[in-house]
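Presented as structure tokens, the chain that follows is alone, the form predicted on its own.
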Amino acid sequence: MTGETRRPHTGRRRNEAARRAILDVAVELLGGTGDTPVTIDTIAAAAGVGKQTIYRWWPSKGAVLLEAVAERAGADIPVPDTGSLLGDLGGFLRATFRAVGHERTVSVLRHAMAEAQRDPHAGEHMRAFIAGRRAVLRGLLERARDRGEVSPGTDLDLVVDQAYGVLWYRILVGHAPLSATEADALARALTAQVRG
């Protein structure tokens, strides 16, 4: 940290400021184009702390991606409450894919993935990040359901299923973009099929 003030050293607990630092560079560095191999030593030379510093909140340089990338979509992807299935799904939908439609994100994403299938400290991390998403969307299909727009008897995790997988389906093969269009489609679909 050159010319900056440093941060105030907080012994084992949590310093906010090193937090966020360690967070943002993480995704920096991941997202990057570079052939620099990313590492818990080149994250914490970029965000000013030292090693020991990342491994004592983290267990890995996968843990640190998950923890950023959860917190962003929390705050990037809201929950709409339109009154209707079509329109919630939609907004929701939308925000998703605009939130991922950067190739910076996806190749975050893309990372985090294959970090979670090699290490298991990630994997645990990517179990929690997924199940935290499902949820939101999952919640959004119970408000719809308790209005009466969802069939009795639709298995609502499979149709979580469907929209994350188109989702990562997408992010993984890259092979069709993810954008407002695509998120309309496939929000009119699931709920055409969720009415029966």
Second form
Number of protein chains: 4
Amino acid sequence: MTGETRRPHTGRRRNEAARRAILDVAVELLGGTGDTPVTIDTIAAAAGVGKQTIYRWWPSKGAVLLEAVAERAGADIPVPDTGSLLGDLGGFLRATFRAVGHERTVSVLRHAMAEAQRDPHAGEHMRAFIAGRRAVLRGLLERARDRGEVSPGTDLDLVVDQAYGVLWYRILVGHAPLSATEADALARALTAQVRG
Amino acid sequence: MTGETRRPHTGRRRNEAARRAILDVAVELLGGTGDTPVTIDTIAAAAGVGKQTIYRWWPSKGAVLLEAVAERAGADIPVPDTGSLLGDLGGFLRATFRAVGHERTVSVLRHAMAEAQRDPHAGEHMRAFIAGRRAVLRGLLERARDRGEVSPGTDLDLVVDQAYGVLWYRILVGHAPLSATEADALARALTAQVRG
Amino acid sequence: MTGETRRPHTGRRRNEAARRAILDVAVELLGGTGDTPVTIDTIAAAAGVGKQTIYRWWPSKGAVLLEAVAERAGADIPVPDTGSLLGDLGGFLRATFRAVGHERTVSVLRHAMAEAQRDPHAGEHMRAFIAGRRAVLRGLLERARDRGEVSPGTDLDLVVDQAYGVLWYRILVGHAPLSATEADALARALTAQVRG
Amino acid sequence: MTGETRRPHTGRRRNEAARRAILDVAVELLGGTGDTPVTIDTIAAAAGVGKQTIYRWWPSKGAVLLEAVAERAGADIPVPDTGSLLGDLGGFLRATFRAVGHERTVSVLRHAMAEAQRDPHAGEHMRAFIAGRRAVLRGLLERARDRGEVSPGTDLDLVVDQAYGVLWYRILVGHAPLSATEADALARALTAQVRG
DNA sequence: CCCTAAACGAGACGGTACGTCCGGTCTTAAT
DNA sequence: ATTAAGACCGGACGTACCGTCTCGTTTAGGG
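Rather than the form predicted on its own that you just supplied, could I have the structure of the form predicted in complex with another copy of the chain?
Full complex below, order starting with the chain above.
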């Protein structure tokens, strides 16, 4: 998969290169065609790592997967500052939907969420990841509220739930696309909702 | 689990009692404490059934679980007719949240959705179930639109996604409760949004 | 290895063909060149069997190996009846040494005895196998005693220990050959000893 | 296990105290109850030593165990000089059986012999150890032969094989005790055998 | 009214993945 | 330079679960 070049040992300290290889391979396999199963054995083999090196640092397969996914997803989603709620929210959701819109990413996130339901360790990672993303979006909304674009008494957490709820619902059920058009529609709807 | 009383054979016709026992046990185990794993073997044993009897009628484990879940969830959610969107939507969401609010039901749905991500048969069942629920809610919204309570050009499917998105998002992540209060807040938010 | 022809299932009864394939492969691997490790996985693979089929019927790897070995070794060692102790004992030991003299068989027995020291199940099997072989040789000696060829008061069990002791000692340490010449020398020595 | 007192580094010279601790711990663990597995890790930990310190001086685990065992067993077995074969042989075998008769020692030797079958280094050590013990016993027999107590043409190596064969056979199979009574019976039998 | 075909309970089976254990190698940091 | 510490790769272990298969039993319904 990767790791053709010999990876040197690092003695009694954790080998960061091995950690990287494991997480990279995990994401690669999760987003793959599905012909290679996403197994601890396949991850270890593709990363050129012993299974024990995985279990030394992660408590379960789900934990590896979730850490790998959480590290990727959410990175590189800029928080725009256009001066208006509709602009900010639209930009943010477009970027989010675009990042998630790839077939591979949808596959990764679907399986990550599934794993989080079975593996308590994965669930913990998932909750932490979700909380992080929610905080970012809530910050965006709070800025708009401070500008007076949100009617007082609006439950911002509920707005956040609606945005991410629609996203995850579509990821998991697959009944509707996740494109820029949909992102804009959602942004307009939520903006109208909070306008008061 | 159940099935203490001997279940008589039915000769060369499908044994309806066995089918019932299988689906009942499946839901029972899915909603259990998790100390009993939900496997085909445990289902078969608890239902007093041979594994082949399961695989004769369902193509995979996921199909059994999803059929069991779909049969339960969604039943007994009345569609109110109060004459106003807020009343109808509030009533519907309160009933839905109440049905889902039990710890056991949340567990059942969590695992059902997880299974739907892995097992194509389960995924198919899940999509059909989801489509059914969406149709009900969309019907409620269309009635309101016909009454003039919804501004023209509103994307009703997006509203449906927002409602069920919030529901599933909270079921799967578990970061917020699912009570009547939340149902009402969501109903008010969506009503405000579509009012135009 | 073997088993190119499809092996039919036998329903809810133990599959005797699978049992045979497992034991045959075990002996084959034990006596092999050593380039294929004797592993539950390799045995299962070579026998065309799932690992669980092995663990369903044997408690541990050692138990499989010992049953396989015990079934082979000791079979086809005839108990001669020449009318004299020297003739009987010589014939028996020659046959025994010849059966064991092959490089492959030595390898099998060495590893079997080693396994018996580590795996309690294997130890139990080994003791039973050893007891069986001892009983045969002791019977031979008792016949000679009844003919008056053994001085009264001779401890026949000690004589048996001397014969099999030499055999196993040489198998395990490998410092001396196991040929017909050695068998005859041992038979003469023991005959002289018990003559009185 | 031991090593509570800090053992000082000795810079660039081999640390003799570490070597001692390793061998002592090895024997201690081999003779233990079996609840602590005898692995390189447990030996290193109990000896307060790094694994590399073991592998710097021994080529494999088996080599450590065999050196530890060979160093102990065979020490303190005096070669008596009573003037008669029966006396000398009886005394030697009684001392040998007594040294081996302890439950712990039997366990140590059992596992050492098992290791010798798997690990070539251990096998080499074992053969050397065995050769040493054989030479001692053969010397005893040669003295008797020189005194005329052994009939000409007797194969002394075969006699040695019988003595140690009985010993090891009983150690490994455990079907008979190893006490002074048994030592005497064996001495009498062998004396009668070689008397001619 | 019997006889055959289908459904059933039971459970062995081949296969795949899990998470643990251990042997032997390697690097770091301390002495 | 040697040591204690311990991470690392490789690979075997024994368990769990899936979906398939066969057996022997039971009943319904066609001849």
